[in-house]
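Just the one chain here, laid out as structure tokens, in the form predicted alone.
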Amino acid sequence: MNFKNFTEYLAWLYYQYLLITGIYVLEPWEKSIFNSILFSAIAMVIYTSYVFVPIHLCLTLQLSVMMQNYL
């Protein structure tokens, strides 16, 4: 894949993003606010998953081991 095809593919993905979310009808300042809120929310979900999922998996594993030992 050469660079031109890659940039066209990225432009197509961005266009799809605009169409799916419906923000193609917004003004530029509204788009930037919407994108800021959306990407902030996504970043918080990723960070929370990174921090808390391993803790919950570890606790679930400990609970399952305790339940197996109890039975």
The other form holds:
Amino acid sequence: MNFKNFTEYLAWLYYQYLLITGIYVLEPWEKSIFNSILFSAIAMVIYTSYVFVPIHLCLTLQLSVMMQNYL
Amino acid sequence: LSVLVFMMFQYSKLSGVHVAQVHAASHHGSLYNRSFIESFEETPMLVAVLTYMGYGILTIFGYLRDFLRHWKIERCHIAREKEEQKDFVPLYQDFENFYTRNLYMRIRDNWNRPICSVPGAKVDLMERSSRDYNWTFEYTGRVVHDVINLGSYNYLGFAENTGPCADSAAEVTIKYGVGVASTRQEIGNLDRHEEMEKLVAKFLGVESAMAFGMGFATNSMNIPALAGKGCLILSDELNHASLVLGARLSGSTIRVFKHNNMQSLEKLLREAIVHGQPRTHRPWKKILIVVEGIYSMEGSVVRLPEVIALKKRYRAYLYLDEAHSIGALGSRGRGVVDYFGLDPCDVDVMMGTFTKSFGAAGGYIAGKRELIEYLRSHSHSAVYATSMSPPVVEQIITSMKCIMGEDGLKRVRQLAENTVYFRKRLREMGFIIYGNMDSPVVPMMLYMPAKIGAFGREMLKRNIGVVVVGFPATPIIESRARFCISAAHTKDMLDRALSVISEVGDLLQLKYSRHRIQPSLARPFDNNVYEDIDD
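Form predicted alone already given; the form predicted together with the partner chain follows:
Zooming out: every chain and molecule, the one shown earlier first.
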């Protein structure tokens, strides 16, 4: 399939997302509800990982060093 | 007694993995004189998971909309009881129609499309639009011309308004009128009916035949006349609703065997003969095996030689419903019996319809003379239903004479060529196609609920009319688009249709096939061959 520009390719990707999740058949307001819920869930996941993942990694490293010293 | 399995190894370009392509052509020595290649590719795991997820999301939104409708936040378009009757026993069971209200209604514009020309190879559609999401439709006033018709059961191309069939039907209308105003038994038995029945019997190669006005009614009203209490009906898993209704109305015990699976059928037969009726253990009065020639949702052909061998060995009767296969299979167009080269006298009750290959309406039952004489007085359809209209009868007579002559053989050959070409090209493109290599019914898998609606609409935008099928006609995740090939389709039309299908397939990502065709021997198989045993 030839896409004239990047926007068209993105539009086709959005169309695939609509088809696979089944949102394609819903009315526009239902589509907005689902998209906003999904978007906020993904945003929360990204924010939480941004805040906590470095601290988790640090603590894991400290713990493994402590375990090694103990043994 | 040897089974030939052809193994072709093919390297898949996409994944670079060594994928085995198994074609199972079973040759039971003396029983089959041609190769029988059927394939039903397995649903890819990822696609199945995504389909369930899609249905889950739509179910949640269905519950949301039902909640809004119940609390009157949204206007309710469906049938409701009156205010005064709210405390009575409920008349409209809300939950049963959950699927209809919340999914079918949203994609309803793919079905019941009004056509305004003869449904031949090309058809004209009335354009419709909907402002309230398919609850009501309005006509825009425009007509969509020359839509390539891949949905009509027009196998031999007799759905036409010009030509010898239409001319003779017009003549007969002038002579006899259109309505008969009586049942066959009273005063509705025209000489044309007698001639048609003799012709049907000669066409099929049996002693006599009888015709009815409606194909569905032929099955549902005649099986009760043939089987009753104390009889056993063994019916295929995927039999049509008319056969199931007829079997239930008859009051006999019904046992279901797995689709086209001869081991399952034999097991049921042996069990039935050994154990007899459920509580009394008396022998069954009769055992009737009910199968179809071509199953229209799967495109599979019944394994008739094996069924006949089983029926002879265990002394059962066979009821063969050739609704889709009469006229469409076989070198002379005489149906599935001709396709396998068998003797029509082996099938006890041959049933078929005139709707599909003959361009008319109605059904017939054919067999021995005593059977047909019995049905003439004992069948509900014969006694109570109005007899067939004269132009329809004339269409059947003319089209049947045509098939028995030179022109008909040309049509049969054209249909066979079209079928093989269409199936081969679709398979090469990478779609999952079900069914036998020779069946003109081609189901193409869509799986996801949103793609059902999207496929229908995208094809219509490009001027091709297709029929899409979902639940409850098929299992919930196996929704499909069903193409019906016709002898009236020229190669150009098929090429155009194929290129459009490929384009839409790429747009919607429908090319699921990984060329791993599940061999039709995947069911438990032992080397017993069901040969004729003459006692």
